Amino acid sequence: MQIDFSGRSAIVTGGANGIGRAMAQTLAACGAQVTIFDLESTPSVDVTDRTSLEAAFAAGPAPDIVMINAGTAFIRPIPETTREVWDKTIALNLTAAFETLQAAAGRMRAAGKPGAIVLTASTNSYDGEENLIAYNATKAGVLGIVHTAANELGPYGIRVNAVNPGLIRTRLTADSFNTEPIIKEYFRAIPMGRGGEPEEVAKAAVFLASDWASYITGATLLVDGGQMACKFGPWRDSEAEFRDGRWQRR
């Protein structure tokens, strides 16, 4: 059985690139109607800006799903995690998420239908990976917003959930995934011995949007390859090779 969204519309924010895009096309693949709202996107849409927000929303049909994914990272040790840096972060990634889902919420519940938001968080909303914790303090906040708001939403037949990326190719993490001895060692401690690519996160997303996922609520779904099940790699020199990208068994 195929999932099929036809006649269903659906949000995505930061849907114009990486995760974002891959969820707006594995979402129309499925028959749904897609709107992105993005700062790329036409028309634009700040989703930092509640005035643009809001008339984002007010210019379509009440949404049956969305995909809150809109995010950013600076990488910076704590001394020079700046004020500027500290508020950026949590205004894209956490504030920002949470004015989508109350508006889209809002929508839903005026319109008297169930709806199906997912939001993007990570396997850093778990761990403390050095260099980010302006970006690890936000994933954890948006964890904090999928418990919440599957309490307070679900009477009203709103189901809400989480992705939770590991690393994924995408164009903010080209540059690690074209620098070997760097994706050699990362990839050592993911059982799958590999990153993850956008459209492998889509369809996790798209699965926790659909009727297959009907009761499931206030879940995350971690899409990283084994990455936070282990605690020691089990690619070993040994044993294995790294070669085309990713470990593989000799």
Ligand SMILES: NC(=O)c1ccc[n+]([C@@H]2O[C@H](COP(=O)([O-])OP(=O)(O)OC[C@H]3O[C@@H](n4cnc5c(N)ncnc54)[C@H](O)[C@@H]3O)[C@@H](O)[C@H]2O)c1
Second form
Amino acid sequence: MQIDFSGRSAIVTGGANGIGRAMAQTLAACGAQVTIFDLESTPSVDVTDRTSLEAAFAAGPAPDIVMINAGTAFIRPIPETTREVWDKTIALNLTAAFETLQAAAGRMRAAGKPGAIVLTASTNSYDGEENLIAYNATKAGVLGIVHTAANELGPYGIRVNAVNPGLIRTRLTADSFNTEPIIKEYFRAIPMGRGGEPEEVAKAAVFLASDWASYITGATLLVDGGQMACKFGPWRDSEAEFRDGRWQRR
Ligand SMILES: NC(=O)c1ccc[n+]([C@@H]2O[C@H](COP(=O)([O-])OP(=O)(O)OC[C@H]3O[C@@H](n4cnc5c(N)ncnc54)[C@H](O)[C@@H]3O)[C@@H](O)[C@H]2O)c1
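Switching forms now, from the form predicted on its own to the form predicted in complex with the named molecule, please provide the structure.
And the full complex, kicking off with our chain again.
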């Protein structure tokens, strides 16, 4: 059986770049009619603006699949996490995620059809990576949205799940990926020995949105090369070397 979304409409927030773009491409490759809600899409949609969000939903059919993925991060230690940084992070990663879910579920219910909603959380939903306190708080909060929405929407046949990516190569993380000393040490803690590609997250999200996941709701799926499975990682200089952007056994 192949994943076949023919005749289904999908929305991806933050779908103009990075993980969201890969989600949109993968959904389309499976036959879905995909609409992107993004500041950089045409027309532009600002998911933090309720009017803009509502207008975007009103312009299309009730969706079968919604991927709530738009998000950002500001790297700041606690003393430099200003109220502005905090508010901007909450507005996009948490409030807009809630309002998108609320609007999506409302339309699915009004149309009387089942649906699948996938949110992009993070490994930072679980850990306290330094200099990311606002981001980490929002991504932990996303799990609260997933669990509560799965509970309330299950009776309507609407499934709600999350993917939890580790470090994925996008513009958000380009500085890290372009600095070998940083990734060499970061990837030491990852059993797969490397960072992830947006397509690897997109495939997990598409699985969760598909009928193959028909009994899965309220779940979180780590897409992190095993990072959260271990404390220190398996890569030691005595047996391995960092080559071509990843750890490899000698
Ligand atoms: N890259 C990683 O390592 C990583 C890891 C874990 C989780 N994530 C999460 O994945 C999601 C996507 O991140 P990415 O790395 O692909 O980032 P990205 O910056 O490449 O893409 C984010 C997209 O969101 C859009 N966007 C930003 N503000 C918006 C708004 N107000 N309205 C509509 N669209 C808006 C941007 O225009 C952009 O197209 C985020 O939620 C992020 O927190 C990323």
